[in-house]
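In structure tokens, one chain follows: the form predicted on its own.
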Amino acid sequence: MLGEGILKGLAETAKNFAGSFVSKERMTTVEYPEERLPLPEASRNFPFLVYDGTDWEAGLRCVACQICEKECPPKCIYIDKSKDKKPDHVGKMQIYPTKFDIDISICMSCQICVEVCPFEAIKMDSEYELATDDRFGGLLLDRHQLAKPNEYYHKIHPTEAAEVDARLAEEKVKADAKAKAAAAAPKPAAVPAAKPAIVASSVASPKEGEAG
């Protein structure tokens, strides 16, 4: 029938309009920004850096291995590696990034940086209110702006964060057990140094009949 699609659309609109007066679930409009819909746990936008403890700089999990920088398709990650080491949040001496910038104006939210990171140091954020009047500097985030605590990671991705923590804890237990076993293993006995060989000088005996 001619106009059947239009009539179906009008009927759906009328149903939602009438239902919105009796059921909040039928509301088709959210009064943003006063009202916001909860984001699903799997939502992702741009990357952020995870840190442990209370000091963001010492607690960064990133050790500047630069794998994410090399694997990033749009090349929006810029990392400078330190020349020295400093203690992390547990006191272990580590290389650290002196510079870690992400240009979110060209980031395509592919999550490849997350997949290739061997230290669970970079994850995908769900923050989307990043508008700025500075189209260049305002969209280039440095390591301080990117750093967020592990508690924040648990807040936005609780299931994934719990799995990561469990895996890291298991790896730490194995590493501690290996170090303890190596320390308890008997050390091989020291091999005594070989004495220098004494070269005896040969003395020619006088021939018979020779005068002494």
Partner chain sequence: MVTTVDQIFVILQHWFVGYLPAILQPFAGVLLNVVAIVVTFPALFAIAVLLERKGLGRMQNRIGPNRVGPYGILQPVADGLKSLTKEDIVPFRADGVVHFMAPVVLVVVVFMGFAVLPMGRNMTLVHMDSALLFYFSMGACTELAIFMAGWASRNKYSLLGAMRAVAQMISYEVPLLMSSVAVVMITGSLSLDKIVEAQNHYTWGLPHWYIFTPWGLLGFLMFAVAATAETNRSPFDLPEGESELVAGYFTEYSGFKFAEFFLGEYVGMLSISGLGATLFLGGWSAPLEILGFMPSWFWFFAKIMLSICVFIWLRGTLPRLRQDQLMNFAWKFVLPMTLLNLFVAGLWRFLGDGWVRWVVCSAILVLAYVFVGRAEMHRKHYGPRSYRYAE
Given for the second form:
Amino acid sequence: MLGEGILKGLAETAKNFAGSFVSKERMTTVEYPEERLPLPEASRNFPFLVYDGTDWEAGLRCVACQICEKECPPKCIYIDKSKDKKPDHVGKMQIYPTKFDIDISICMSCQICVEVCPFEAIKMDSEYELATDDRFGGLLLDRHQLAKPNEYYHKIHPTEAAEVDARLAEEKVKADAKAKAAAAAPKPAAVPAAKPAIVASSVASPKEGEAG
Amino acid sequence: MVTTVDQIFVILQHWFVGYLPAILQPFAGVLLNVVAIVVTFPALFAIAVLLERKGLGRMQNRIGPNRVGPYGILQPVADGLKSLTKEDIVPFRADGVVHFMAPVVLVVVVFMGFAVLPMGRNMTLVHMDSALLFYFSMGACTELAIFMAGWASRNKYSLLGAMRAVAQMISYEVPLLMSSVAVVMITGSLSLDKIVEAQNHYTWGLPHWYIFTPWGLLGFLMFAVAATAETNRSPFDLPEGESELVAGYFTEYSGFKFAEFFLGEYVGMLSISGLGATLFLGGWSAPLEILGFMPSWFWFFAKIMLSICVFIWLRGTLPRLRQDQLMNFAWKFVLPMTLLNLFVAGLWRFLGDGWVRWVVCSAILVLAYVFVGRAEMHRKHYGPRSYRYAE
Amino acid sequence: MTIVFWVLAVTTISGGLAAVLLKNTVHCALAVTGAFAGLALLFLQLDAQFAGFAQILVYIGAVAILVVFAILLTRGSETPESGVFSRTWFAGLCIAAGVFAVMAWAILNSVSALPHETVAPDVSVLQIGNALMGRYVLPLEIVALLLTAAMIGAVIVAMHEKGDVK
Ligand code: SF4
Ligand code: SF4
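Could you drop in the structure for the form predicted in complex with its partner chain? We only have the form predicted on its own so far.
Every chain and every other molecule in the complex is listed next, the one we just looked at coming first.
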């Protein structure tokens, strides 16, 4: 009969209305600032710079090779290369970026910088609460703001970080073996100098120990 | 005591006016009533908006606004402040004067309707012989305001929205009037005070409301349909269908003028609910004789708010009609039914007291409803729809 | 009393004049609506409630809307470039003046015939109803029949024709 469907519909909405007060499962709303859904592991938005050790400046893995700067499609990375060399976290002398800025208002989260970096120095962050009331400088992050420890990387992307650490350790083993072979004849006691003084990344350190 | 509470507003008004010099008294009395109306109904409007947002949310298993104040009850205040402080933008090509006048005319006309609604015992602003006629003539003016808004904006969405609104309001004004005429026929008066008085009797503690008669029930249903369409409420909200027309006739309005349209729409809803309650639900009379100790104005406002809840419920349930369905429904179903209802109301009057008229009138109406409904559904004007997807 | 009358009279007449003189047709339609409203208020001022409200209901609610619709549907809403006076304005003026003269003559004559009453005759809606149902029932029925025929005609016009595929 005419109007039957309307009555059925009304019953349905009435059920929803009453049910929403009784059963919590019905409600799909997540009340954001108080509650938040866990981010999926693969989530990403803007890049950050990984550092090893505790001192962010010395520990930056970035060696200012500027590949990412060249590859970034919207050109939002700006790097100044240092003239001198400074010891990195394991004491090896390295060139470092004196300036490393990313304008995240331009960055399009394409991850190309991450893909091209040969030193695993730049990775994608999943931080999303970046709103600022500073129109001009607020979204231009400098290297201090970008630097985050390897532990943080492990926290946000555990699987990926473990893979990266394994790869780095492998490379280190190879490099060490090469160095040993090269240095074996003139000076056999070169290796102990590379012994890590500071605790490096959790996964890498035992392997480094083995290598040493 | 009971009468004091019942007449509290009347007493207050007399008390206040009593302090003024005699020459000002009649004027001040009217002014006071007007101020009361102009304050009360926007307040109810705020409550209605909040109810709507919360209620719709619950119907869709959402929470609804809950940020401003405890449980979000201060949301209307925030909304109001927001619209008041927003920039008022008038389109460059718009017709300035008409664009400005449209919301003003709408709000004024909508508020005029309250002048004749009896909101409680002795609580009618203007006692008029032809109160119902007054009400409908004010209702007819809202169409013009809407047309002015749509035309003056120089925007095709606005104009389309206005054309739809006017066409729809004209179509549904006819059944609205027709269903009210049945009440006038039975009461024998156009005065809303008399209509309420006529319903304010009780048999076995039950009220003599018109909705409890066969013609009254059908009349009320048709009135409700037409009233929903008159106020452009969902499912008849084509004029402001946001998926097609942005916001319809008030697309080009912002800030306070937008708020005025919003106010006009909701106050219009409150006012037509008041009229429906007066015509069919006994106005300010209590639903049971033993409940007569509660103040009469309480019942009036309770009935209004209840029908607002029904409006919200309908909005949460029904999808929007298509233009042709809308027109078909008005002219081929609602109008014939109200015409038949007029005839039945006449029968009711002349069959005299007794059970005969109940049987005869109910039978005619039920049969007509079933058959007209069948026929219309058969012709697929409305009812279950089937879709053919593109291959 | 007289102040109100003058205000209403000025509103009505200026509305009428604006309807004739304005360039934009929709403005004209709105102005004529203003004139209708003024007229309705004049009726109300004379205590003729029924006539006043019927004037609003029919003229503002229906006729004005019809006019406006007609304007929009006939693409007449664009403002004309040049003058708005038709070439036959002089003939129109003569006819209007003639009609006005006849009406003024009739009214002036009838005033002298009427007794000078200060009390307005009390015409309630009830009396109008009784008159319509008693003395004038035949005209009323004829009008009703006419309107019903018109409505049936409208329904038929709106109906789908045979073989009309939707
Ligand atoms: S994610 Fe893409 S856009 Fe952003 S800095 Fe890296 S390369 Fe540039
Ligand atoms: S982040 Fe990587 S690619 Fe970019 S400059 Fe530093 S080392 Fe080179």
